[in-house]
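What follows is one chain in structure tokens, specifically the form predicted on its own.
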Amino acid sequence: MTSTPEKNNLTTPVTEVLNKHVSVRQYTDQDIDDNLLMTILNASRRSPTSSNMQTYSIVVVRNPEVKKELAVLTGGQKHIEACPVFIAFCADITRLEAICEMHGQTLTKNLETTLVSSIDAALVGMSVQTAAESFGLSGVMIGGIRNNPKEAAELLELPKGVYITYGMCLGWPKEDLIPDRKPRLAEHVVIHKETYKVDNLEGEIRTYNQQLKAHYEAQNRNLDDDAWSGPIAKKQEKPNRPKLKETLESMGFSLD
């Protein structure tokens, strides 16, 4: 029988590891042990997936050459360069294919199965994120892999039926670059019970504006009150990445 904690220990290692998460992108030169990599790797694989389908696949990156031209492809960022290991979590729907194959069957793509797949990998991707810090690595995920989601598929050698739903560099942190925990929504802005349900939404908003601007003055980064409401509206203005949804039909997914 499983035990409930008592009401004055409620923290656990995992809760420990989450509770200090932050986004890491400079690595010391120290590789990481292939055996301590597959041990991760592994954990995190009984991660749940839907109906044991289990469409995703992890394709693991070391060569630098590579890594330089993902770098390019994500827009520039150089600590996919510099981190040893970059690891791509990808929705993957051929062993579904083969599976119907095999049956007589045909695969019917729409878009809970676009979703299941992506699902999959987002899962298996942050038990990665959350077992390795538990291990001290540190790393940082990288959804400009989708601007150009074709190409990065092609330098991965990824058969049709398989794209880069996000990536991630993992590494050993360079401890004095570890950078502060970014302040969150306050959690009644985001935890509901029973109904959903905020008072004031704009004064929320406005509150956090001014605790992350706390935050990044502290870091002697300047910006105006609406250090956090301004520039995600901004990056509304225009459709992020207009092209997605038509690339990733042409490699073989239904958004339909």
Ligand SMILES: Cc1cc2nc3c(=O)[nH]c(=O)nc-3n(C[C@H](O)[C@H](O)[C@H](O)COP(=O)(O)O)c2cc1C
Contents of the next structure:
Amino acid sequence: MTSTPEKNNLTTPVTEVLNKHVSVRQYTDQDIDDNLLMTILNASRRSPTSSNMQTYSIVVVRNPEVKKELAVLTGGQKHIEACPVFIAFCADITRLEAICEMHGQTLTKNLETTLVSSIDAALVGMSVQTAAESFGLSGVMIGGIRNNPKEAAELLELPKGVYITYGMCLGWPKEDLIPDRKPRLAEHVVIHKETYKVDNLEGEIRTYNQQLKAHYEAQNRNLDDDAWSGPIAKKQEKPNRPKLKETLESMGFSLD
Ligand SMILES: Cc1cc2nc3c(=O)[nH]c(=O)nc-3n(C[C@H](O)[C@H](O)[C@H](O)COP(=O)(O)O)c2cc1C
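Moving on from the form predicted on its own, kindly provide the form predicted in complex with the named molecule as a structure.
What follows is the whole complex; the chain from before opens it.
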């Protein structure tokens, strides 16, 4: 029988890794051994997957020229060039299509198919990050890959029915350049017990703005008082990646 852990024993190697997480964008020149990488990727493939459909694929990129091009496609993110390994986590419905064809069915694509495959890709990627960090590696997820999804897909020779949900830089961190952990919103703002309740949301946002401002000030970076909400609000003025729907549709996904 599984028992509830003692109150004074609520730390495991996994919670320690999760609690230490920071995104790291500067790496040493040391490569990542392929055995280590495959250990991480194969452990991560134990992640749950919707109806065991496994509607994702992983593309590992080590080629410096390709990483250079990916850096350009993501808006000049230099850490993609700097990291020894870039991983593309892809939603992949090609196997669903093949299965349907084998059984004389037609794949009915809709928003759910797109969500299922994107969630599968997101889950396996999160496991990769945790497993990698448990070995002392560091990295950062790259949503910027969706700036130019079609061009990135062409570069990695992805077939129709595959798009990169997000990427990930992985490498050995430059120890003296590991950033401090970024504060998170208060737990009662995001964790609800039984029913959803938040009192004084604006006050909570202002409190978090102050915490984030102090976090950046400790790194000699000065931000406005609205350190968190200001830039986020500004970004919402215009729709982000307005052509994404038609681009994903042209790549074989449905958003209806
Ligand atoms: C799906 C996703 C996409 C992200 N895309 C980028 C990106 O394109 N470039 C980048 O530098 N950081 C990216 N990040 C990293 C976030 O900015 C970072 O996780 C967040 O600021 C919190 O910081 P922390 O991870 O250090 O705690 C992304 C994170 C996630 C989860």
